[in-house]
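Have a look below at one chain only, the form predicted alone, in structure tokens format.
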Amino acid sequence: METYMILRDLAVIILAAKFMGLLAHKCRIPAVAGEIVAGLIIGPCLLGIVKPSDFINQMAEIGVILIMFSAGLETNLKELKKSGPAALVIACSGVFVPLVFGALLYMGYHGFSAPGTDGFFKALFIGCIMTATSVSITVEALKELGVLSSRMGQTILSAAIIDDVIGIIVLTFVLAMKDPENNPAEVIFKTVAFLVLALLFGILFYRIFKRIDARYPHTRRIPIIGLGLCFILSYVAEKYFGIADITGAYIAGIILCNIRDAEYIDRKVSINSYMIFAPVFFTGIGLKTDLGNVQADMLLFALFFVLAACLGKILGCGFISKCLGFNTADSLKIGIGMMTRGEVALIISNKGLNLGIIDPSYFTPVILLIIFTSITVPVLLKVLQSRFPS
């Protein structure tokens, strides 16, 4: 019986996501925003037709991995090399400013605490939640706008990837102060080791794929092997190096982005992503939200939480972008593009709940932040791009 319920849920999710995506497109709003709203409508927030489940969460995880793999395949390495140093500076600022904003917000709301106290750790942890950037939603919006390969688009993409790595390192340091069993040095070593190994093996895999592509051009074995590489790197990154699986997927795309059939691989992979996995991912964000459980005493904090998290990225990333030579419009696009929060923020929040650092009630502001930024960022990027083309 459970199998039939899964089939019913998938049917409802896909149809609702497609309908709301088309409706959003008619209203000149990016389709991803409509898919998130579809999750709010069919989920516990309104109709309650579909409830979150482990199966849906796993499908959504595959969806975000495929999105990031596609983003890697569409990456312009020349632009990435140009934007790399700038992206690193933007990412560092995009972590530091929200971290400070989050800590100050918590202490301003609950009272200032001395370093080493429980309140101080909670404040730092709230700041850690704000540091994460969910690049997948922004990537989809940039792809719809046709600017993913531009300097601005590649800077956002690169900065968001670096942002998550730095955010994980910062989180580890915060947890290390709370729990002596955590070893920050080990995490930093694993992160560097993964990037070095990805570079070395990336060169090897690129040469292998280049030969296969030359011998069997435009055959189905090319995207199949490429997809296998994507899943392997995602698994290795998460399992053995403690890095988000989406980083491994993106690097897999980077490895293959310069082979002759990169566009062919992307087109074949995008079929699965567009048809089922991506709609499940975006709709799943709405499914996880139940606004009926928001407590009155948390509502004010949640509003300030969303405001601080958004301003932290706009100021932290946008202002630095302007200092690095981007024009005002592109600087604002970078700041807004870095505002989105998603799976990493949820993972960090869940970690805090499991360790007893924060109360379960603080999960609501995180969900509201994800919903707000997931819907508004694609819309704002489209408005800015239409008025100030890159």
Given for the second form:
There are 2 protein chains.
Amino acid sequence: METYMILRDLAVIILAAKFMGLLAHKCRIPAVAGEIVAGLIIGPCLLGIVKPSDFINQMAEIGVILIMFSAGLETNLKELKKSGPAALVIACSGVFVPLVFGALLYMGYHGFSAPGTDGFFKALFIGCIMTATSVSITVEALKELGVLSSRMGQTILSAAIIDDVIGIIVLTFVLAMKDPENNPAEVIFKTVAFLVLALLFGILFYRIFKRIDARYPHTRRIPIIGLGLCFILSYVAEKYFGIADITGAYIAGIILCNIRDAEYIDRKVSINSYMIFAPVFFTGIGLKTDLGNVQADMLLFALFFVLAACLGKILGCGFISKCLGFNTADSLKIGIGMMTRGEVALIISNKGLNLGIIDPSYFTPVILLIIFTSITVPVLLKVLQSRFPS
Amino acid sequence: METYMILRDLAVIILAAKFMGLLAHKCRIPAVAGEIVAGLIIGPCLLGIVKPSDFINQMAEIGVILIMFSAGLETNLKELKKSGPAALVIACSGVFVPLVFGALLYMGYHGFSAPGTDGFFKALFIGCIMTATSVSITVEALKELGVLSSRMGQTILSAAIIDDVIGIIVLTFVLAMKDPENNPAEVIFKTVAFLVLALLFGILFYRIFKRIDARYPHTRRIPIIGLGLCFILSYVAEKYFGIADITGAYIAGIILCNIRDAEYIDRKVSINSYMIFAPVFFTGIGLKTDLGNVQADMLLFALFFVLAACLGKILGCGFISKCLGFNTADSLKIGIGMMTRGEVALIISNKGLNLGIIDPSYFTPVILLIIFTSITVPVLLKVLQSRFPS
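Okay, that is the form predicted alone; can I get the form predicted together with a further copy of the same chain now?
Below is the entire complex, every chain and molecule, led by the chain shown above.
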């Protein structure tokens, strides 16, 4: 591909995303949902003007990293400490219930399998795909509604970060049942090691940054070095600890959220994000979807799959929130906010495909789930928020 | 390549570029030169931490587009009208002299060839590689020195834009000598057509933008739509008119340079540029260079090639500037400012390689020329500017 071709794709993406985002906003739907629809319109699904490419995937990856970094920078650490324990309980329940629902759904379709058999293992894997919440869309929606830093918002954010980690641990456990090379103890060790190292380096970086910030406040080097730290932590998390890179980006944001120029860094990062990278990420979800490819026999399964995945989070997270003392409206918002799935579900499916556990047709329900939750969650949150302000 | 690998490359590039840029600045060398050296250090030339990749090339392409768009936005149209006629004369002379120098150098090495022969044609092609100024490095250097909007700065900018167009016309003429499919009349027609269309659409877009700007001043849509226009014009210029995409980006900037929010757009674009894209572009030049690959027999030719290309611009542009009434210091600054070569020289060389006119060994002198001028021009301009302020 000639390099200048990317200019055409970028122009179409950012203009279509902005136009559909503004239109969605006028219809009182969050801009994010409009951007995903923009991807459906310009992508192979409808007009076919822009096709998914390596370049768009890579730009989208940077987009999701910037969104998570920004979310970390806007974290209210005091609020997180308050929401942490509740978030942990909600996350665990929000992983467990969809895992069971997914496995039961598969068994309902293919007959019950005893533990240890191949069928049981596949059923668990389908459950695994449903576990990890993709918080980026919910974060954007909560930001638009101005409630990201509320107790409810922080609980969703923390729980989604935690369930990513738990989801990956569960996945590795499930995979360990098939492949003896995947050692569950090693996985736990790596995760704990990453969090301990992140804490230690976090304190170190926080001190270094505080010093640089005091000496050169409001200079370009502050956001640039911050962004460098974000990229490094994302890379290290994924490469050496098997933890999603977006978790690393979020932690980088948390490390810097208490320095004096945190808001200054956030502003510069957000400009990079909303001008180019974030539209590519959200439009990219629409681009990847070819709704014409849905096979008739998969459609019914896909519908139940989406239903099970959504109910799993609403019950798993919403019900437990209510038990933890949130009011009904906020519990429902938490359950719905946790419904969104994204790149982690795709990554897990891809892993299953590569290992021969599932066949490519299972991508259809996953993509439908991502699209469905990406569009409905922001809408539902907005409706709930306007009726029951927190 | 796993997508998260790009995060590592990006982190290394932006941190190394910032560090070397700051170091260069401390040594009173322009930051841009430091960023290119950063590329040499982290690239295959020395440490080999980051390797050139499609992704880095594409990010660099966006970087150079953003730099040119920003340059266009900062254009002082009144000053350009004043500097235009002089710039045209300087550009023509600055294309002609290096073309002759390059051809003579080749003939000096391989013996004189009569017009119409294969040797004569190759000699002219070597001259062609030398014609197009790469203004982006000079623009960054002039911006750092705060003289981009001076008469001298605007003359360099205009002349470099014009010599791109003239250089491409000359190239197509030369290629037309080999390939009857390349019709010189068509090339002239396309170039004129593009400029006329750009003028017409420019007036239209300017009016539309003025209206949007008056209705929604300082909203995100202004810089986003502006950036979309920039990408579209860059793409259309290259794809349909055979004119370098950076010329399209510059024209997009000029179209918008007189709207009320021009400075607002420029600020947002500049933040995108300096945080990620511009460091990738400048570091990328260093990355592409493998100085270890220089063959002994090419080295002498390369030295003369660099000398001829630099002298060609100093004489071709500097001397004529003096004749046009610039003082000696400003004439020298114009000659030196026009010395920089970049992606166009590489694109032309690549074309020659693909058409079988030159062999790959000729890349060495071209890359050396780019590196040499990229580092020396900013330094020389800074020295000249501090001794003889304009």
